[in-house]
Amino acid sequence: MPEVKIQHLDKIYDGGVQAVYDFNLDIADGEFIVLVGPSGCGKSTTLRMVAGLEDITKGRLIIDGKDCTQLPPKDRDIAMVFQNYALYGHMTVYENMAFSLTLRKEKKETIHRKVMAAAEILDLKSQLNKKPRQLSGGQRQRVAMGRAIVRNPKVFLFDEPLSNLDAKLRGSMRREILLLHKKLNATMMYVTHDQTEALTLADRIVCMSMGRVQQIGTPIELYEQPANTFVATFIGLPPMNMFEGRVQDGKFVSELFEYPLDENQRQILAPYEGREVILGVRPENITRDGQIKMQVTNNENLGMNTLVHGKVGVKNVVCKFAEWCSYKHGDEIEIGFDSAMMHFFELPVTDEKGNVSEYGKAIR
């Protein structure tokens, strides 16, 4: 499988619109990429550029050394499973899998070996003779992503191609995709809005919001190391908590409490003594044995863990105990924050209606 190189992508509609500003990425061989952010981000047009589907107004792609683009989509070697399956209602499974072999006039020997093979992979050995409406969502997907299989392309695109099944069965596609991409050992990039899914397919994660990359990363690093507030709050679930302050004498100070700063956090924040900052704070690492006042809205029991939702002041802050709690509305607990995992940020950057035009990097 070869290396794809994405230099200064620029996607610019008629009439000014920009849906994507200056992407760049490097995508090793047999690297696994996801593209995650919300509706509007510029995943799935980016995704769409490499395709071939969206012409590039800027920029280059470079596929296994070659100069992709302006090339058609028939020219870049690549196969692209959709949302919504795409497949033809009257052929059997077998026929879907094998049709742009067909029409690659391939020899009939070479097509059932490659349709065989992918059956094999995806296990729908058994579903060959059926026609799709026969067919559960998860094998529907199973027979697109055969359909890409047999063409052997240089890469694989995914544009969220679990969105439409239920969360039980997203579970298990996630598995039968990652076990695809070992046996291939294949270079694809992966759209979705989903989190939990860039957390649990991906080599690499690039994150995307207005347009615009936030931050390139393992899922680890995104998790453990949000570049900005976006990030921070996207990634992780229940999103991480905010708290608007200021660094004053050794403490992050609000309106809501004042929370003592250690020897490496205050060398940290020494340049915003006096200026406002953000203190983030995961769920997970919330404790219930600080001296923050948090009053309980709602318990909710997960079994090996409970989300404690509540009222810090007029803050609403989510908790996530390792434990099973028992707290009812109204109850008031004690909080605090394991210093190790706080997290600080710059304030965002707003424009003049108000609307954030940068997100709050951190500080690192």
Ligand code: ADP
The other form holds:
Amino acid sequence: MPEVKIQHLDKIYDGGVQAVYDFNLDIADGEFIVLVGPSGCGKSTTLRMVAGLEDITKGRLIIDGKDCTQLPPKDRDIAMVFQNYALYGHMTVYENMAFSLTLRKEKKETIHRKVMAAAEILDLKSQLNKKPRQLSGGQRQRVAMGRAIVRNPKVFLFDEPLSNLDAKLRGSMRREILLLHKKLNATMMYVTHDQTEALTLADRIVCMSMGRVQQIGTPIELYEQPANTFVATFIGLPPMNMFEGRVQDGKFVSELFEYPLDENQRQILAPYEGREVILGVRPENITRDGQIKMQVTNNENLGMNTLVHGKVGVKNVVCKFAEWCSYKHGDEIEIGFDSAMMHFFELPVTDEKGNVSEYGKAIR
Ligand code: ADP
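Now that we've seen the form predicted alone, could you pull up the form predicted together with this ligand?
The next block holds the full complex; its first chain is the one shown before.
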């Protein structure tokens, strides 16, 4: 079974930049893992260490029971799909897909069978004699995947494969990749900065920031139970609203409002009495029957629901109401929070320069 075990991986580039700290992950056979995080968080470096395109500074990589830490890429039995496709312009689609098999000197009939099977899966049979430049972006992306499929690798690696495509095509390619994953039942590791891709594609998401894993879990776990303030605001769009305040006499007290805590919240927050905490509320968990005054700045109708932007005092707040609303700039509304869906976090730890060195841990 092609399981992947990634153990205590560190990457320090020449020159001393540490891009990845102690990355640990066990990927099950057939699992679809998405590495997500902002630019520079170390996700491509991690993927490239798994691929063998970057040396592993420290740690171990085991694929299908075999220690691959020091193996060259060609011996790892993985296939990588890149964002720029890396297709050969002078070759036809067929030749592009056949290329790695030709290099391996496989028999002509075997190559033909594998290429035709991949073309069938990817709906490329009518395109086999074309050159890449005669194809659309989506088709080129499929050829790039075809080149990976024909090799029947143990693990597929994807490095931001959809970021060159327009929004609509990204949506349809996302669905194609999901179908492909089902059809092939393959182990996949996929890198993106796009939280929507992570939520829609992953069996499990690995959310990274500053070279460190911040949380690993299913999409719903990361959405409903973010481990810290980073994951809380990175996953979900528009992002979670965050309010700083303190716990006092059974209430959350901020400069902007006071909010009574329910029995459950009082219990959880009892150890924090008198201390500063952060309250997080997703836009869709804001209600219109509370007592916090919000000045509307913007009303965006999305069809099924409305994003209402506004200010509570000096603080920008986004609400997502499940109705068609028609507020105008300057309207005052009264909002509250769905108490079952309120999140609390400790304050982030900052270094002497004021930069966050550790995100605020979830309190639950
Ligand atoms: P991501 O894929 O999340 O955008 P990367 O893994 O590409 O992030 O980069 C992580 C960090 O490592 C960044 O600070 C980046 O500048 C640095 N880095 C990436 N590649 C190199 C390299 N070849 N040499 C030195 N530093 C690098």
